[in-house]
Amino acid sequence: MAEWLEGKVVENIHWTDSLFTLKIEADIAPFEAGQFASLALMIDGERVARPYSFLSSPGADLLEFFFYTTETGVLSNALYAVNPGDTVLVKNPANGFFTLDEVPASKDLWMLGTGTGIAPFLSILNTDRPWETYENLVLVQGVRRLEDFKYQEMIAGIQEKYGERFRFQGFVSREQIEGTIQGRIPASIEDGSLENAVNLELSVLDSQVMLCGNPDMVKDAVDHLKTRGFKKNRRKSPGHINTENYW
């Protein structure tokens, strides 16, 4: 039965004025990489809650979450202001089906995300399972500006550990940055520039695709993939695409 537990804030990392990471100590039940937990604060006498994907992997000492704030984000702005030692409510157990249990085995696994939507991908990539299941793994992150790329040391560590089996490709929509693609992820699927950049083909025979982040990116990318023969995964009808909106 679901319950709210008190979690203790251990660290609040302010990357930018709108990007931050919380590390929380909470005694929750084991979760699967790719799942999410609802976090909550009491605001004006009411419990305000929202689901957030784990960036930390199962078995980590602390629960780690990656956030983007907006002017209208009541909870995200309140979480931005918490300090070490403060209490954040964590719903137990975790939930969600954006996990490798729902993704068929294949040769290649593509993980396409925008902004903080890479959180569940990092959770998954830092476990053994994807490396035991897929030959090649591609992580794609789209951001607005260069300063929005975070966790690059973690990504570099994955690259060092797995070598040519792992590829990372960044997209920046509002700046021209060497080594990245300027523009949106869906357009790069349509024109083939993503495949050219990572030197790997998106193929219905060899590829599984996970998409997480801005709902517009997810929808448009799925539309372009469908024109190439990809279809969504269903438990009774396996396909190639798994999605989760994370905004």
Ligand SMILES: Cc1cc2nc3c(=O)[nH]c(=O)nc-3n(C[C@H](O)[C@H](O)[C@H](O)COP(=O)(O)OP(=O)(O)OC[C@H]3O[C@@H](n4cnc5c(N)ncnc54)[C@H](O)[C@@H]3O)c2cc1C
Second form
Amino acid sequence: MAEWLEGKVVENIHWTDSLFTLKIEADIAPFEAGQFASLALMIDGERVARPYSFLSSPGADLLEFFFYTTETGVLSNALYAVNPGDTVLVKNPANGFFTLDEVPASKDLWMLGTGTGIAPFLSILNTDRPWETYENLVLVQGVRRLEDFKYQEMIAGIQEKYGERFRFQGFVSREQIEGTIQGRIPASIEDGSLENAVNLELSVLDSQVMLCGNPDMVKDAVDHLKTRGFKKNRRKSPGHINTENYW
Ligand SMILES: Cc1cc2nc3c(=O)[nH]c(=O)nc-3n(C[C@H](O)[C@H](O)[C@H](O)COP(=O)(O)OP(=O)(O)OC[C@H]3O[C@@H](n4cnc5c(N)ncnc54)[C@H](O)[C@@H]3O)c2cc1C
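Requested next: the structure of the form predicted together with the ligand (the form predicted on its own having been shown above).
Time for the whole complex; same chain goes first.
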């Protein structure tokens, strides 16, 4: 039976006016990398809850979540304002099927995310499992502006640990930044510029693709992949694509 536990806020890192990270202490049952927890606050006497992907990996001391405050967003703005020592409700156990249990083994695993949609990928990449299952791992993050890239130190740490097996490619839609692709992820699948940039081919024989975040990115990217023969993974008929839409 699911239950609401009281989590204690240990840290609230305000990266920008609209991006922040919460580190929470809560005694929840073990979860799988890629899953999400429902978090809630009491607002005007009502429990307001939304799902958030774990950025931390299973077994870490603290639960970590990476947030974007949507302009009129009720819960994200309320969470932005919490302080160390405050209580955030955490639903126990965790949920979700955006995990490697649902992704067949293959040579390459591509992880495409927008904004905070990078969270489940960092959770997965900081476990041993993807490195035992896939030869090459490609992490792609699309943001609006350079300042929206966070967790670059963590990504550099993964790069250092796994060398050529790991590739990170950033996309910035509103600025031209050296080393990143200006534009959107789906267009770069269509015109091949993502594959050129990371020097690896997306192919139905060798690639599994996970996509997370903005539903427009997910839909458009999946449409381009489908024209190249990619199919969604179903338990009874394995394919190549797994998705998690944030709204
Ligand atoms: C499985 C799952 C995992 C999620 N994990 C995360 C996460 O790790 N981090 C995170 O920030 N959000 C995540 N979300 C989104 C989150 O659940 C909330 O929808 C978001 O925080 C907005 O809640 P709100 O109460 O502030 O806004 P509401 O008042 O509920 O307004 C919702 C609207 O905000 C917009 N929106 C929602 N999420 C985003 C976003 N991330 N970026 C831009 N616009 C958005 C959409 O237009 C949506 O209709 C996840 C959603 C799902 C379904």
